[in-house]
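Only one chain is included here, represented as C-alpha cells and corresponding to the form predicted alone.
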Amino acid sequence: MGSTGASQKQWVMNAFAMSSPGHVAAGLWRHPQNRSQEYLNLGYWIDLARILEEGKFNGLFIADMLGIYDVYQGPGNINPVLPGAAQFPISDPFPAIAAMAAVTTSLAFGITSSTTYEHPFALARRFSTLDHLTRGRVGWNIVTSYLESAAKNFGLDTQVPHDTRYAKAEEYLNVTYKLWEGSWRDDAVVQDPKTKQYTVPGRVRRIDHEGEWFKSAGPHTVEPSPQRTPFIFQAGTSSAGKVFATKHAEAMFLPGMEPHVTRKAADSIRKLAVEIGRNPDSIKLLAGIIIIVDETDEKAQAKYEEYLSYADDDGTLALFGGWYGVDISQWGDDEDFRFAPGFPGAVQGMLEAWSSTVPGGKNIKWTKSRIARELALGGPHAKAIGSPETVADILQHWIDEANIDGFNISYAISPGNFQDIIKYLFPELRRRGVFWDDYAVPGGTARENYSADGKGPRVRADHPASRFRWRAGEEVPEYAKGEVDSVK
C-alpha cells in the first residue's frame, strides 16, 4: 500500500457511472461543466479513465438497465424521463472498456449485466475476452433485472417472479463458473513451438451442463484469462437476494441513507457469510454516496445549490417511480408523503429518515417537490457536502457507524466532481491514513487491488467458483469426478 497509514484499513473508493447522459442526476446533462452527455464518444471515457487512475480510484463501476422508468405518470409513460435524460437513453457499457483499459494499467472496471435475459455462455465469453484485454481488471455486477419494461423488451408479458430470478441466477453462475474455471486446465495453454502445441490435447473439456434453466456443452471458447472468474459485485437486499449475494459477491453495495440503517444490513451479511462458510472479511461492503467537496463548506454548499438549479423534477420523480414502484403523480402536490394514505410504508420510513438528517427536516412538509429536491443529486443515497475535513468526517462516521469498507461515489457532473474529490478530498484521506498512495498491486488485477490480501488474481478458496477449478495435473476437475464415474 502507500506510505501513510499502512496499519489502518484502506477504504475502497469507486467511481459510479452509467453509459447515459444522466445517471442519478436528471437534468444535469445541461450543466456547462458536465461531459456525461458525451457518453457515446470514446474520448469521454478515455479521459475519465485516465483521471480516475491518476487519482488512484479503485475502479469505475458502470450501472446498466435494459428498460425504461415508466411508472411515473404511467403506467407505460416514457415521456417524463426524456427531457432530463433520466437514465435514458442508455447504451451498452461493454464496448468502451477496452478503450479505457488501453490508457490505464491498474484501474478496475465493474460492468453490470443481467442473468435473466441472456444465455450464460455468451456472457462468459464476453467477460473472458475483456479480462484478457484489460489484463484482469474486470468485475461483474450481477443483477437479475427488476423493470417490467425490460421484461417486455425481451418478449415476455411480465417479469419473471422475484425468487425465480434468483434461482435461475444461481444456476447461471454455476454455468459460468464451469466455463471459466473448469473447462480449461490451468496448464492447458503452453504455446510451445518445439512440440507444435498451442494448447495440449486432453487439457480442454466440455462442461456438458444440463439443468433446469440452461444447457451448455462447451468447451469455453476463450482460453483462461488472468482472473478466470471476474471480480464479483452484487447488491441483493431481499431475503433471496441477500443469500445469493453473500454466497457469490466479493463486493456488495448496501442500501441506506443513514449509517445505522446500513449497519443492520452489514451485520446481517457478515453473520450470514460465516454461516455459509465464507470469510466475512472477503466481502467488501460499499455504500452509495454523492460527494460535493470544495475548499470550504460554504463553497461546497454553493456548488451543490448551483447544481440543483439544473435538476429536472419530472425526471427525478420518474427515477423514484422506477426505484420504488410508486407513481407519486397520483397524490396531490401539497400532500405530506410521510402521512399520505396508501403511500408505501417503506418509502414513508425513508422520508422519516431524511427528516432526521436534513436541516429543519422535522418541520418540512415532504411534498413531491421536496422529495425531488432530496433525490435530485445522487438519488436514494447518502450525501457528503463540504470542505475536505467536513467530508472526511462524514465518511469516517459512515465507515465506523455502518461497519463498511468504502463507497460507490456518484456524481452531479462528470468528470468534474471526481476531479474535485481527487484534488480536495483524497489528500485529506491520505493524511488520515485511510486511502492508499498507490494501488495495492500496481498493474495488478481487479481482485488483487480490491482484496489487497496478497493472494493473487484467482477467486479465493471460500468462494463457490473455486470448487470448479481444474488444476494442473488433474485428469478432470475435482467437481466432475462423480460425473465421470456415473458415465462409466
Ligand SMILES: Cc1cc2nc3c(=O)[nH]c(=O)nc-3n(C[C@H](O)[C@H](O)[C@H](O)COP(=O)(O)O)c2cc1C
The other form holds:
Amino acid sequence: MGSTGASQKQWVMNAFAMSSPGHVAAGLWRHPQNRSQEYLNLGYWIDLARILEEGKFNGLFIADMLGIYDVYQGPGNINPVLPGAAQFPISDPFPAIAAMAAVTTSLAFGITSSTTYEHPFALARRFSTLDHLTRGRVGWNIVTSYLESAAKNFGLDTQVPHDTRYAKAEEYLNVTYKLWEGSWRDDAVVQDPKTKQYTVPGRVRRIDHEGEWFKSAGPHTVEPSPQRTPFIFQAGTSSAGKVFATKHAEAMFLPGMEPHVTRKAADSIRKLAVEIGRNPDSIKLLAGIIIIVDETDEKAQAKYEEYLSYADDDGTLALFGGWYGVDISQWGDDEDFRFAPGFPGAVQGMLEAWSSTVPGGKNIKWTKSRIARELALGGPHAKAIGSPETVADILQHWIDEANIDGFNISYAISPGNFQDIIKYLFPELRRRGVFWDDYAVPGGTARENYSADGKGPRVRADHPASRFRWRAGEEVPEYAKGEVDSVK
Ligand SMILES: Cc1cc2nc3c(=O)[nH]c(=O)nc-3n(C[C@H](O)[C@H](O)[C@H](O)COP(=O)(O)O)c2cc1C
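Please could you give me the other form, the form predicted in complex with this ligand, since above is the form predicted alone?
Then the entire complex follows, led off by the chain already shown.
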C-alpha cells in the first residue's frame, strides 16, 4: 500500500493509559521494559508526560473504572484479574495530573470520570481546580460506567439501568455547566487593590439547581478557570450513548476494528450532529488503535510476538467478560465462537471481522485462546504493526476510509511504545504533512490543542454549555432568565 497523501488534515494523536499496571495488556506488567507497574510512582507519570510532550502528542488520556471485572468464571469471581493485573489494581487518575502539569506546558490531559456515582458539585469543583493548576489543559471523558461491581461499591444492589444512566448524565451535565459557565460572571474576579475587591459583589450567583436527580445550590466555589468547562470526550456507542455524545462531546472515541465499520459510526455521528444543530467538524472523531512500530516490518512483528509471550489469558478473558457482559468460560475450549449459540451478535460480528483480517483467519477455529490472543494487546481496538511506512499507510487508510480525525493509541509497554512512535512514526507522518511540528497554540489549553481552530479556550457557540455562559455586563446569565433552563 502506498501513501495516498490525499488527506492533509493534521491528525490528532492521543496516548491512552490507565492508573493501573495493566490497562489493555494483561500480564505485560512482567515485561522487563514496561514501566506501567510504576503507576503509583510520580516519577513514572512525570517521565511519561515529558516524553509525550517532547514528541508533541496532543494529549494523555486516562481511562478509569470504579470496580473489578468479575464476570469471567463468575459471577462475582475477583481472582482471574489478579495475576495479570487486568485493570486491577487501579487508582484515582486525578492526583498525578498536577505533577505532570508541573513539568509540561502544552500536553492535554483527558481524565475519565463517571456521572453515575458522584455528586456533580464535587466533580465540577475538582475539574475547575485542575483546570487552574494545568492552565486549562484538562479534558473530561464522560462515562456512565458499566460494571456491576462498581454499582455495588457505591452501595447499590445493581446498576442503574443503561438508558437511565444517560438520562441522569444529561442532568448531571446541566449542573456542571451551570457551575462552570453560569455561576461566575466573566468579569467577576478583578483582584483590584484600589477598590479592595478580589471578586465584585453581584457577579457571583447561586445556581439553585433542583432536578430529578440532583440538587445543588451553588455558587461554584472555584473562581473561573481558563476553559471553564473542561474539553469534553465521550465514547457512547448505544443509541442513548450516541445521542448523548453527539450533544456534548468535543472529541469522541469510535468503536470498530475495521475502518469501514468505524465509518458507519462516524457518518451517523456527523449526521446526528447536524440534526441537533452542532457543527459536525466541532467533534473530533478518534479511533482506538495499538501501534507497534520499529525500523522494519520484521522487527516490529518480532516485538509484537515477544510482547504476546507475556500476555495473561485469564486476565484478558476477564476484561472481555466486563466489556461484553459474557462469561466465556461457560463454553468449551475447542468451540468456534463464530457459531456458538447464545453468544452476543456484536461479538460474533467482531470475530467475523478478525477472521477476515487475520491471514487464513476464515479457516481457523476462533476459540477462547484465539480470542484471548487477539484481545491481549490493545483490547477490542485495531492494530498497526510494522515499519514507519507500513504503520503510516495503515493509519492513512483509517483516516481516509473511516473519515476520522485521529487516534487514541494504547500500548503493550509504556512508555516504550510511545517512544517508538515518536522515534520511528512521527518523522514519517511529518514527511507526509499529516502531523504537526508543534502544538497549535504552544502553552495553550486542551480545547485550543484539539480544536486547533483559533477560537480560544472556551466552549464553542454550538456547544450546549455555551448557553449557560454569564457574560460581562449581563445582570444575570441568559439561561437564568428562564429562556433556557436546561439543555433540551
Ligand atoms: C476508547 C474508549 C475508552 C473508554 N474508556 C472508558 C473508561 O475509562 N471507563 C468507562 O467506564 N468506560 C469507558 N469506555 C466505555 C464507554 O464510555 C461506553 O460505555 C461504551 O463505549 C459503551 O457505550 P454505551 O455506554 O453507549 O453503551 C470507553 C470506551 C472507548 C471506546
